[in-house]
Partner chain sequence: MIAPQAPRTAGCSAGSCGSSAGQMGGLSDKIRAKVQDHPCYSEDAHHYFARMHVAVAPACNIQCHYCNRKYDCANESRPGVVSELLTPDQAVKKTLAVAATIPQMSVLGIAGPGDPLANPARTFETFRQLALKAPDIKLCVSTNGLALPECVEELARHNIDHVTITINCIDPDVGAKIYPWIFWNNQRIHGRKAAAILIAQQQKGLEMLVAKGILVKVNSVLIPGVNDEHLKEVSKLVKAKGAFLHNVMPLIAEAAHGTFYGLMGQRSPRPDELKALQDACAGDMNMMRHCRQCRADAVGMLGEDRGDEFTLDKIEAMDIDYEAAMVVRAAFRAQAMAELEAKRRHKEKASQILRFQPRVAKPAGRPVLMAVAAKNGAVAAHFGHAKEFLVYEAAADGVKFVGHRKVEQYCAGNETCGDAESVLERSIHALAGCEVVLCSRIGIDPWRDLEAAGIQPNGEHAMEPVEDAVMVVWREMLAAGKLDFKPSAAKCA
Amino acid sequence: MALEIIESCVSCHACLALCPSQAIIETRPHFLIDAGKCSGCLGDFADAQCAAICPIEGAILDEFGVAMNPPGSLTGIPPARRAAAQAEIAAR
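Coordinates of the preceding sequence alone, form predicted together with its partner chain:
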């Protein structure tokens, strides 16, 4: 049932106070989720709270390892557009 925070996390603290299970671990280089504590907010909230406030696409995975906020879903930036801009900047 446990969710996972991966390395794209920017340690913004937003999830920390929201977690009803105190499963978020404030650590470096980025925050982590204590899999033993995480309930995916089942029984507490309709949506997993960490994933509902996280501003970084792809930083939180569900129990199947799938990004809960896939690319483009939060910023509205089409992934192809972002990739093209990054390639263009790298070529300068």
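Output the structure of the form predicted on its own; the preceding block shows the form predicted together with its partner chain.
If you are looking for partners or other molecules, they are not here, because only the chain is given.
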């Protein structure tokens, strides 16, 4: 089970020390996950530790390409409400 960190990663380093299989690789634009090493924390933890600590919604995808912290999951703000607020701010 390999996870993926996408370009919205801000390289905050929160996940780096938590990965039990040391599958997270530091690169210039953002971190990457070595698919050969990533176990998704199966056998070690109930949840993938990188996704559990990640402060960026949607930055880590599961093996199906689905965000493990989807938009709204960390802030509690539904995506539609956030979009409406951003549109209102932009209109000012």
